[in-house]
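Shown next as structure tokens: one chain only, the form predicted alone.
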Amino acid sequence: MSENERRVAIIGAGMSGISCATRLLKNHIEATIFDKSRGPGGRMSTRRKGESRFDHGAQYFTASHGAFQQQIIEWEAAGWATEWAGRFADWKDGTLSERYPKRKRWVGSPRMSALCRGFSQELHVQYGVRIHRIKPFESQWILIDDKEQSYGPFDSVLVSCPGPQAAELLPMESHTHQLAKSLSYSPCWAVMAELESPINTPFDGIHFQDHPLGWAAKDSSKPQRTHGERWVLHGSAEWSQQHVDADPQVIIQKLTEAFGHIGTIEPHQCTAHRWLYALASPSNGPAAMYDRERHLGLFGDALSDPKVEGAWRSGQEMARLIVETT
């Protein structure tokens, strides 16, 4: 077979999935991607309110390897990343403490969902196909989306969706299934504010320790936004956890509680939004896994590194598996 008649199913449209495939594009094989959501991104997606926009989920990325700062390179050259160059701080026993960064920080442009779409506008994505199942085709693999609708047959089949959602497709004959299971994740409760005025405050990003918000930030003072003072506040993995399956409302009214001693948010403004499966625990294994025996193959943030460039690397990596197997 050669690689131009090899037939590749990626099911998420998120950083990893769209990695992948545009890499394996680059060798010459055209995978189709599979994505629930009506756009790219997963948690690098942003999320509209009226005229405003939210990056509600990753905030920023750093880089700390070399490909992945020629890839930055070239996204800012494409016009889709940009530096945030703001100031941060870290809150800690009441107290406020600049960070100087040791690294830079990027962002999307002109908000982060706008990285994945630019960086996959080459890519075969199907959006809003919600794939419930694979099952076996003589030596190949069909998928199978929640309304009973059928596509491929396809010969390998790259899952990238979170190990609780990835077990639920994965045969468990397959080591793939096994190590979906052993994931974990983090909830994370996100709130999302546009004020009528500016809060006093020097920074843009503050990090909080021992508190029930992780994070808060200035989301309009990220390069290339529209005008305003919007703020994002994200819940902490365990104050988001102990709250997982509360009433929104609530989750609004006590996050912009919390964030009282920064400035005041009026619960009318916001908007909340619950990441189920936001930060993944480290497995410290590899960065993808492929079963050359049944051509399935499991990758992400989550198996290595859990962060925008873990996934980036993990689907370079998904996708050299795969060439290997040409």
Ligand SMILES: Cc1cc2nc3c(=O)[nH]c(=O)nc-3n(C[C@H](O)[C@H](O)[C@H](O)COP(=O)(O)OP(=O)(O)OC[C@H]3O[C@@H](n4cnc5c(N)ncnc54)[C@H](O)[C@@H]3O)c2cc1C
Second form
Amino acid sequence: MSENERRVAIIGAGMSGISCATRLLKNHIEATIFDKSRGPGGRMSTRRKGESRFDHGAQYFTASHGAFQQQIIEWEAAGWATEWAGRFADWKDGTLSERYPKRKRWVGSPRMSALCRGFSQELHVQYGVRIHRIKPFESQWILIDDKEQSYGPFDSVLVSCPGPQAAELLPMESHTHQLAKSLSYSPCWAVMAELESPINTPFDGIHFQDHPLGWAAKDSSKPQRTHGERWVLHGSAEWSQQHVDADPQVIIQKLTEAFGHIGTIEPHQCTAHRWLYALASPSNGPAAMYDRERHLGLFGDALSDPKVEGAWRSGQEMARLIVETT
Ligand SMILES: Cc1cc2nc3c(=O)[nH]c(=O)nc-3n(C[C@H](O)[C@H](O)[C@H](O)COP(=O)(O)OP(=O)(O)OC[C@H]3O[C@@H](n4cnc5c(N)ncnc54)[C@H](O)[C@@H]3O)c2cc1C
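Got the form predicted alone; any chance of the form predicted together with the ligand too?
Then the entire complex follows, led off by the chain already shown.
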């Protein structure tokens, strides 16, 4: 690294952090990403249970903007994303009606996390590092993890984790802290089920309305998945909020019961995961914020659109702001 090179740290290796670092790299700025998890993906990660894998967060993604459509074409060519041409339905008042897609639905292949793994392959990512503090050091910043190990110094620190987690890291007096604090999220309980016999339904994904469930997917129907019948059930935002502190076994019991109209899932076939910051409430401001005085950035899906596409776009915008100030 040359002496004049700008040192950039990104906190979070979810879609937004990876998107930002990739665009910075195209502009010859090599960022270091830190993530507390063991791998990339954040809310697009995949849960392993024995030999089975479950996409327990983001289920699929669509593209509404040309730039993201172009990005998906590149991911598909690299073998990291594939169209999921499953049959979907809406459940309302006890009736299932088929839902026909307006846009192609895409998934990571052979699992959701594989997309972020591939997309980040040229980046410098430090996993298993939970950043605890961002500390000023002369005119730069040092990152300190939860084991008091320090990293840096960095000229700029860009934070992509969900607002409440970002607010804990960003200096209280900064605009980025204020914005992070204002972002809000609904939780989501996810139940993952490995079945011995198939559920008798022609549908691979079901959206529920006015129901404890928000969504159910035959995860094993996605392309390039391993054999077997696996389902992922998501509690609706409202139901998950009402049961946010419930015992996982109670969640499994209630959500499998609620799924009983569609098919039988035995609780012993299941595990549960709580996403505390699952679905962001859209904020109406710009897709990323960069404080040019302090050299601190805030970005992520909540600033753009609470979806995979929104996270990608927010990362692109964050990088654009950095390149512009360099
Ligand atoms: C249950 C569920 C279902 C969803 N379904 C869909 C869907 O079907 N379609 C769709 O388009 N979107 C869906 N989404 C939303 C989509 O997953 C998100 O919009 C997107 O993945 C957000 O990416 P991000 O990079 O902004 O944030 P994240 O993915 O949350 O990334 C933030 C990263 O920061 C890391 N981090 C946090 N704190 C620290 C710290 N202190 N130190 C180091 N690292 C830290 C985290 O480990 C994480 O990897 C769903 C999300 C959930 C949870």
